[in-house]
Structure formats: C-alpha cells, structure tokens
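Have a look below at one chain only, the form predicted on its own, in structure tokens format.
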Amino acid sequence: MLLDLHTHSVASDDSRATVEQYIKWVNVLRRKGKSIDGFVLTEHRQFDHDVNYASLASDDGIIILKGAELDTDTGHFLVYGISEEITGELDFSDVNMSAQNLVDICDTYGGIAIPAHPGRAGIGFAEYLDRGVTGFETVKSVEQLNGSNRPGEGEKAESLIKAKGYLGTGGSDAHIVSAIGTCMTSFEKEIKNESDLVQELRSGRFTAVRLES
C-alpha cells in the first residue's frame, strides 16, 4: 500500500492546493498507470478533530488521513495518530515546543512523532544531533525521502539513517497539486485509518519509495 505521508493543503499558510485538487491529481496519476493509494494531510502547527475527509475519499477510493507538522526546539516533526489527549497536552501553535516532550506525549497517548526532512538546514533533526542534542531513544524512524528536498538534504538524511540505524518514511511535502505522490511510503499491510498507520509505522513494516517514472 502506497501512502504519501507528508502533504499540505490551503489550511497550511504556505500551500496553494485544496484537498479536492489533490484528489483530482491522484486520479490523473492513476490514469497514467501510477500507483498511489492515498495521502496524509500534515498541516503546519494545527489539527482539527472536526474535519473529516471520508466522504471525499470514498468517492474515489482514496485514503485520506490527518496528521500535523509541528515546529519544535529540535526541528520539524510529523505527527500521526493525533488524539484528543495529545492536543490537550500540547500547544500545536508553539514554534519552540520541546521535541522530547512531543515524542513522549505521542508515545503515551497512541501517536507517533517522526522527524521531518531531517537533513534540512535549520529545521532538520540531523543538525541538532550534530550539535550534541541527546535523548530521543524511542525515535526509530525519520523521513528518508522528501519531495521538496534541496540539494544535499537527502544525502544528509541518508547519512543520519545509516549512522543511527533509523527506518525511513517517504512523503512529497507537497504544497502544490502536481507534487503529491512524488515520494511515498510503501506499507506491507492495508491501512484504513490513523490507528492502522501508527501501528504499521511502529512495526517497521514499510519502506520509502519514489513515484515510479
């Protein structure tokens, strides 16, 4: 099963794509013979429990899940399996929240926090580890493939994964419609909801892939 784990809609302040437009583009890709089963909306610094994309997704057989991308004191993190307890414990708008606390809260309440684009300057996990930041014993995965990486950022992520033995996810980091699906995560098992996603991410049964050319 192929899911793009990192996308942004117009709900994020720097994206121009609507969810409906993403759905249309996924169908364009499918008609071209490309494989993509769905995507996760990881809006910046926010999460709305009341938003539900099930009706949009069901019409086209596309899985649409929700997560968030949060700013922390140790770079950006992608968060999945967000529960009421997690949003109750954390201020998602805090651009300098404790990353260790974020990871711990997710571990406690059934979510998972994964460093986003870890090779990116200034907001990548690798840079902070290079500075001597310690902890994060329960972090087992980072974003390996990011469709918006600049030159050198992917290589730095790969070096981090090799050095630490991390597993790697994939996501497009799409902010425009045509970017969706450029990088994805291939799961061995079917994923129907956020709980399934967290379970499979914790299981390690996945690999980062690029959209086949």
Second form
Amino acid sequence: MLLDLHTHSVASDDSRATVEQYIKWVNVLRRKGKSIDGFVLTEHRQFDHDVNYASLASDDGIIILKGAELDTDTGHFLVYGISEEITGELDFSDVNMSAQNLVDICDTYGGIAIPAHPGRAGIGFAEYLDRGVTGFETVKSVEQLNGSNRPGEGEKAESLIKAKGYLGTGGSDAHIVSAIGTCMTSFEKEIKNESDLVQELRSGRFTAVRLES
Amino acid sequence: MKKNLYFEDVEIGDDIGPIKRSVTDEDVIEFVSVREKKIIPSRFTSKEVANSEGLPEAIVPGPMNIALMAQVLTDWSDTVCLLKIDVVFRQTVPHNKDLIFSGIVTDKDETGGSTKLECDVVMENSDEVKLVIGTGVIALPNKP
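What would the structure be for the form predicted together with its partner chain, rather than the form predicted on its own?
Following is the full complex, with the preceding chain placed first.
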C-alpha cells in the first residue's frame, strides 16, 4: 500500500493546493498507470480534529489521513496519530517546542513523531545531532525521501539513516497539486486510519519509494 | 511559432514548457525603472547592497518573478487569457543564472460553459531546486 506521508493543503499558508485538487490529481496519476493509494495531510503547526475527509475520499477509494508538521527546537517533525490528549498537552503553534517532549508525548498517547527532511539545513534533525544533541532513543524512523529536497539533503538523510540504523519514510512535501505522490511510503499491510498508520510505522514494515516513472 | 490552443485541445496532465531563461542585471534595471526614474542601489540591483543584507548576490524582485511565472502561461498560446496567478516564494532568485520554468494542467472547468484551466507553475534553478511555485487559472476559447 502506497501512501504519501507528507502533504500540505491550503490550510498551510505556503500551499496552493486544495484537498479536492489532490484527489483529482491522484486519479490523474492512476489513469496514467501510477500506483498511489492515499496521502496524509501534514499541515504546518496545526491540527483540526473536526475536519473529516472520509466523504471526499470514499468515492475514489483514496485514503486521506491527517497528521501535522511541527516546528521544534530540533527541526521539523511529522506527527501521526494525533489525539485529543496530544493536542491538549502541546501547543502546535509553538515553533520552539521541545522535540524530545513532542516525541515523549506522542509515545505516551498513541502517536508517533518522525523527523522531517532530516538533511535540510536549519530545520533538519541531522544538523542538530551533528551539534551534539542527544536523546531521542525512541525515534526509530526519519523521513528518508522528501520530494522537495534540495541537492545534498537526501544524501545527508541517507548518511544519518546509515549511521543510526533508522528506518526511512517517504513523502512528497507537496505544496502544489502536481507534486503529490512524488515520494511515498510503501506499507506491507493495509492502512485504513491513523491508528493503523501509527501501528505500521512502529512495526517497521515499510520502505520509502519514489513514484515510478 | 506558437500554436493557437483551444479548450478542447488541452487535457489534464498536459505539460507547459519547460522554458529555460535567465534574468540579466539589465533586465532587472529595466523592470525597476518602470517605477523608479532614478535607480537607487538595492538588493535587487546591487551585489554590494545584497551582500550587506546577508544575501550572496543581487536578487530578482518578487513582482518580476510573478510576471515571469505568469509569462509561462501567457506565452503558451496567443489564445490564453490569464485570470489569476498565485505564487509562493521558496528561495531567492538570482540574476544571470539559468532558470527553468514549467507548468502542468491540473484541472479543466467546463461547468456552466466555463473554459477555465488550472495549472501549476514552477521556477527551478539548474539543480532542480524550486525557487518559486504557484498556480494559475487561465481561460482558453472554444474551437470556432
């Protein structure tokens, strides 16, 4: 099962794509013979419990899940399986939130936090580890493939993965319609909801993939 | 020579471009001169000023980048009518470097006799780093 784990809709201020447009584009990709089963909306610094995309997605058999991309003191983190307890404990708009606390809170309340684009300067996990930041023993995965990576960022992510033995996810980091699905995560098991997603991410039964050409 | 495109000619997923071009120092001065009779050195026209502001080189002004992104769509065909362009600046755009512009048709709106197309537009440098991304809405006429 192929899911794009990192996408932004117009709910993020730097995106120009609506969820409806993403759905249409996924269908365009499918008509061209590409495989993509769904995507996770990871809006910047926010999470809306009340938004439900199930009705939009069901007609096309596309899985649409919700997460978030948060700014922390150790770079950007993708967060999945966000519960009321997690949003109750954390201020998602805090751009300097403690990443270690974020990871711990997610571990406690059924979510998972994964460093996004770890090779990126300034906002990537690798740079902080290089500076001597320690901890994060429960982090087992990082975003290996990011569709918006700049030259060198992918290589730095690969070096981190190799050095630490991390697993790798994939996501497009799409901010416009046609970018969705460029990088994805291939799961061995079917995922129907956020709980399944967290379970499979914790199981390690996944690999990062690029959209086949 | 550009082909005159009609709404019926275009499918979702059709590519626009790519187009390679660069913006010279002279291009920027010409653009800035439209508003300013006397050019005051700025991050847009002077490497020294740009350096003093922490930039590695002089950069292309934002409105000029928007115009360049719009031009990708309007140059596609003489029949294009640009209705809207909305961009996000992701990186500064340098002078005198290769820039690659491309677009793709992401939707066709035929409701109520509409002949609108939605398009993604991207400006990249030669390393395929996205400098400016955006979306445009254009209209094409129906075939006569």
